[in-house]
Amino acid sequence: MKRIFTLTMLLSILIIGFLKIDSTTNNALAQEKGMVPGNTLGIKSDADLWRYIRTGKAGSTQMKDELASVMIQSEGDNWRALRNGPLSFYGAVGLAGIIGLLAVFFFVRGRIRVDSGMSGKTILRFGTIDRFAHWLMAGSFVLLALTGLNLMYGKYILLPVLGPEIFSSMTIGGKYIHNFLAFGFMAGLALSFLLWVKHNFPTKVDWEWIKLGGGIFKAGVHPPARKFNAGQKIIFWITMLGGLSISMSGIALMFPFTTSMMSDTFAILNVFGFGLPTDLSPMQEQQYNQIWHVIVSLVLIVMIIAHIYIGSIGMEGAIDAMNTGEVDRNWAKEHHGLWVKEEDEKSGIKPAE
């Protein structure tokens, strides 16, 4: 009996030792191939799986938020690199460039004066409703631009100066200003369009104005123009179309994951062979909306800076058009001669007067 027990114990030790050696050998071989026991991947990467995850494909989740099914959203890296890289850089170049260009222009050309001098007589250029629409649109745009630029550049420029407490409070307040004043801008934009669109269709007169550079580069040159000259018409249409575009992208950003405007827009552009992606995830929609919002906003800001310059210190008598609505008749004759003639004919005023 004792021999049988001893034999059994020896046999058990041999079997256990053999299994242990075999297991160690298998594990070593498995580790060399990147595998671990249990048929799991271990340190061996499944390239197809990670490629699928990396492209932002959605899996399945029991959470109500559909964005939770996306493990890695690689486009976020691209969005951040584009926003903080080229957009930020070229936007700053554009802003600094237009300010520098206007400073040089003012130094070389000086203020555009009324060549014949102020007459002391005025003519009504814009009524109350026109001025209300202009200042509603312009005032809200300036605040939108300032709060938007703070989001873009504030942490680099203002944060080191103001400190985190003041800067954070100002930025949070700016966010609310930006969101709520957006609707005032849209109302002003719509009202301005209804009031002025009939005056802003191109005519042959506009080409003459363009050929003479609007008369802003040389004293004594006064190209013909009606109520709006070619330059003002260009600004009008860029403002209307650009304003509509940033309004739509802004709405998409204020109410996230509820629109497919970028996908729909890309689908329309693809008709002309652009080959843009149309199967966008909700997060991709937001990223494209944000990038487009920044691009159009920066273009409009650069243009409006030039518009503010020429309508204030750049041209004598121009600011009166939107302050009181009454402009000097000599100013009006030099810059909008055809319009003055039309208004005088309506009022029965003879040209000699």
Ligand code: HEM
Contents of the next structure:
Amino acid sequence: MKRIFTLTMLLSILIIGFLKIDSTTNNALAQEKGMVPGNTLGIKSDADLWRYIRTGKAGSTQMKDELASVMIQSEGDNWRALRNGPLSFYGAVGLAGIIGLLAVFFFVRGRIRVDSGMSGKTILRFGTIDRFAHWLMAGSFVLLALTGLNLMYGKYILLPVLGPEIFSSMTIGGKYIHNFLAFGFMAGLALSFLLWVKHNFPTKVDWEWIKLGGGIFKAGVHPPARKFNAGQKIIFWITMLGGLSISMSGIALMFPFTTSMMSDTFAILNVFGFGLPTDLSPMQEQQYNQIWHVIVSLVLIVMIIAHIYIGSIGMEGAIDAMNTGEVDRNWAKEHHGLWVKEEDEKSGIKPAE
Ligand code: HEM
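Take the protein just shown as the form predicted alone and give its structure as the form predicted in complex with the ligand.
Complete assembly follows, chain above in first position.
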């Protein structure tokens, strides 16, 4: 009896030892060579299971949050690669490109002067409400652009200079500025639209202006224009449509997982044969929104840098329109001749005056 007991004990120790060695080797093989550990013949290997999780499939959970059933969202890798790769790169190229182009333009063409000299007489171009709308839209846009660019490029440019503490406080503050000023921008955008849309429909005169390159490349060339010339009309429409689009994608980013604007837009585009995905998960909605928000913002920022240049140092007398609202009559005649005629007719001023 004693012998049988000792034999059984020895056998058990041997079997346990063997199993231990086997499972260790198997685990190692599973990690290194993709083998199923334990030589089990289950319906799913670890590799299959992890592949399932890795590609962003949802499992089941007791938690109320619908995103909680997804352990890994693999589209996140693509989103990050696109955001930190081509999007950041081409955005930086666009920003550096426009600044370089404007610098070259300034050195070659110089400041666009009033050819006939300042007359000393003025004409009202924008009233108080117009200027309020412009500066509400412009001021908030500039701060939104700066805080937004910090989110995109700050970690490369400012973080190494300022250090993590200052950069982190600055970025958190910037995020609040960004979120709250967005509403100021939307209000300014809507007001500017209502005030100026009537002056911004295309007319035949615009074509003349475009054919003469707006007269910006050569002194003494003054193509016809009413209140807004063709270039300003283009800026107006890009600002309005781009501004609306950034506002909508921005709201979707502020209130995450509550909208389906991207899949709805893709469904409309698919009518024209685009073949875009329409069964987007709430997380994918956010990622597409973010990418679109950045693309439109960068396009607008690049365009607005050119607008700020021409509205300030690039053209003599232009800033007065948004400063006091009164512009020199000679400036107005050279850049908006048809508008001056219309205004003079309204107020009974004869053409020679
Ligand atoms: C921050 C510096 C800015 C300056 C110095 C500036 C200057 C000006 C000036 C002088 C005008 C009137 C032009 C005229 O009399 O015909 C104007 C118009 C306008 N501005 Fe600005 N602006 C600035 C920023 C912005 C921003 C950030 C936006 C949009 C987000 C914007 C949008 C517009 C629009 C839509 C118009 C009417 C169309 C046009 O003239 O192009 N501006 N701006």
